[in-house]
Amino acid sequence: MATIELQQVEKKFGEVYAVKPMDLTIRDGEFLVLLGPSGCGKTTTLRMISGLEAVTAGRILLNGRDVTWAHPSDRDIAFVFQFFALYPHLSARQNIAFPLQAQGESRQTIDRRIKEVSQLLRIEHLLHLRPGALSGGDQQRVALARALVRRPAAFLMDEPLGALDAEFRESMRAEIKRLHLDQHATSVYVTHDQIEAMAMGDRIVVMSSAVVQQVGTPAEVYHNPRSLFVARFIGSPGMNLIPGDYADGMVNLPGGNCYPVPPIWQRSLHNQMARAGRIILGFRPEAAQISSDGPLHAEVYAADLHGSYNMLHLSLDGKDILHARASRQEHFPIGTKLRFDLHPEWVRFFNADTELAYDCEVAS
């Protein structure tokens, strides 16, 4: 088990970024996930804690040690890469035996690890073959056996389940998390794929052009974005903003819409709002609720089954397009009209020159 701590870690190629300066605490036991898209500095981040990349400036502390200048092997990490990186001469037992070989185990030793890693993996069977002889899943087993025998203090994993397809990837997802879970060991997964990192991850660090944008819960990330990034990235589809101007607790919005604020959110404005100005109103599909009632009124450009709801493409003004969920049982032709109220609760309210969300003090 291990502890890493970042402290104001950067990463510089010449006078260009691929990492600034990041404060980031990796608990003891946690999965945290680095979420981005590709250049944004994540994997780059990942190769700094192994010793893969050297920083630029900053510490790196492994459960208190400074290992900023320390080898990799004397980290005591293991990395898995997405390639599977195995040795193609060798079989699956070879490549799981080999770093225990390269420390110089003992012979009883390694067979009673691999005994237990490939238990664990339900890789028994597999041990003769070599690496063309299995599948892309398989291989993936074989790299994490490898990993797993040395009973490193932490696994870093960059997008290990990105060359495998759709099937493959949802079950060895499931695998990886079982591991964890029955390892308890400190965890550091890099992926671009928003959807893995809220089923993996115990938290996710989303970064975007070298900068981390938020740190937290899959549920912190995807119901309080901390700005227009986030939100757009978390969520498929991301979440709904639509540019509006505040003034007196209504917001007016594209196509002749008026939004009154929530009494939840009334004081919050009026005290982090110097003036009435631009704003920008943010909603998950899941928070519009069509009614009759509604305040808001809006037409169905396009309607796509989701298997239980129907994904409703919703247009204020002929331009700005949104997106509603409705029950698999309605059905509204294109071109319908309709209105639609948004849960108190789940709109967000955003800060159109920063582009950082606006707080508020009683908001779940």
Contents of the next structure:
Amino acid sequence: MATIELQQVEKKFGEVYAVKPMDLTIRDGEFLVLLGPSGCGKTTTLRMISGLEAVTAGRILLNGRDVTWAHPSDRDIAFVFQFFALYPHLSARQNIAFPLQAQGESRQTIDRRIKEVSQLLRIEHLLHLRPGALSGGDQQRVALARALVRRPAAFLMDEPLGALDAEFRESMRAEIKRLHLDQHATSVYVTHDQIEAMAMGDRIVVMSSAVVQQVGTPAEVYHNPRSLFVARFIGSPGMNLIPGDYADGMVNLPGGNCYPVPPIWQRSLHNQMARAGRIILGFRPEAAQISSDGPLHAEVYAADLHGSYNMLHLSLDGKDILHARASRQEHFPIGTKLRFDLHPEWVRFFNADTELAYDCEVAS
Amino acid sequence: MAAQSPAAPRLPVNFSTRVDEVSSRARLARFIRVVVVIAVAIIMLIPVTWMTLTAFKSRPDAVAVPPKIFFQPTLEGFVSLLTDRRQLTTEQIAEEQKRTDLTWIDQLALSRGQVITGPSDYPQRLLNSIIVAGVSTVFSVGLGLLSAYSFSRFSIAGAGDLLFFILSTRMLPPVVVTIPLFLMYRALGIYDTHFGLILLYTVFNLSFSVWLLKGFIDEIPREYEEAALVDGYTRLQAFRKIVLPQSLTGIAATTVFCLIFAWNEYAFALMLSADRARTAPPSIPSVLGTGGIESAAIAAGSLGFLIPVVIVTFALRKYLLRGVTFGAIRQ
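Beyond the form predicted on its own, can we have the form predicted in complex with the partner chain?
The complete assembly is shown below, putting the previous chain first.
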């Protein structure tokens, strides 16, 4: 239905950057998630796309049309607010009809569209109620219905699940995802919850401190984080990041550990590291493989059973804690000394100064 | 809020709570509350009641010491209020009493030795009050609403200073400026005009209405308007369809306050109006009959003066009592 293009879009509040100049193309029918901690500029970006916030500089194109300075009502974009923003003095039906009335639709069309959309969202029995009488989830359904009913070019959603109870969030998440698959409408979704982002996004834009850190599919940002920030922010727990020293194909780690750089990494690290020096080794908890002849040794600090697996908290030198996944059957009492290896394709290396990831020609 | 999906069956209610047994302490507290409310209501209502009683008293009854609670009601006060009369000599009274075409009103006047010469200007004064108070209230609430909305929603250079300036117009005791205003009004040719009083009351009430309404509009989350904007409405439409209905409570409260001020204003009305535009407050005490204070007439005039405000307040009570927004935005 629509592509959205951001060209060098930036937003300043006074002298402070809310969003530093960013380029982004949102493809037709894509579900794009803007992810980042609060205050990173993700909501501001969304509001600039909607036109509720004016850009400081840059251009926004909607289907190739420059809408940078177009009024929100001229953009044909629907916005779902975190706190739903249902008009409290109107019934659910009137709320849903509201955008259609703006377009001057006939009464029959409005009735038909409300019927369709309320069937889709299973809110037919609630249409006569005012928002105050609805539960959080139903309010969100009505808000979604109000967005869907006018068949906009794109949907913008600002943490639409943030105000819901935890148990409810998951089912609404699936519901929104299903809606997207049915409607196949271009959607931009803002969240600070990385699990939500991973579950819903076709692509994720990770932002922090007004800067886009990485744009990629959930698998890309999970497996190949471009920076330490992304590595830490994505995944729960985040990627293990251990500072070490690189020299001659070996990384010296705390606690007298010495990790030989896997063969696939050797040439690229050699090329990118000017000389021996500081480096940060990163790996996901599931990349650790416990084996008696592994090159790394550590002490078990704690172990939690996560149902299907054990999450081990390991300590290399008594200070920093690493997370490693172990199977449910294996049992490691606290204080156990163990050895482990890292899956060579899942190891990542980061520049300790720039905090950016080193490329691996083979792995990436 | 209950996290219950509509598909889930609701649990049957298989418990009950007895509501007929209330603890004695709660009952005592309730009793004390009721007593206090009744006492306060009585204290509040005594002057009004007394005024109402006085309006129906004859002249001697009205000034009787000790005050009379039970008396023969008469419409003398209302007749004196609504008519102009002339005192008659004894012979004239005797002559008048022979006439047979006298109405009960004429007879009532005659019983006090007076003859009616024409209607009084009280109805005109009351009408002036309605015009001046009504129009100035509409303007001060209307303009106040627009300014309050602007102060609440847009970033205005020096908004704080402007708001303080608006408030500062209330810091001067009004009497201080009556003489300068009188001179200015005469020079401008708006002395003793409806326009002059409306202008003055509007300006006077504006500071109050801007501040009061700003508080109410600040309470309305911006998301509502933003939702309306992306839903395809202009800002003005969003204001009319979303902000206006939700600020009805504030508008009603402000209206009542502005109306009461403009309705009751005495000092400026006394100084800045004489005849054409004179409102009721300065004219009621001037119904001072010939030879003595007409307490009953004054009470009757005050009673008539009270009624329009009571009607407006009563008509708006629904909005005054209702909450601003009931929980459509979770905080």
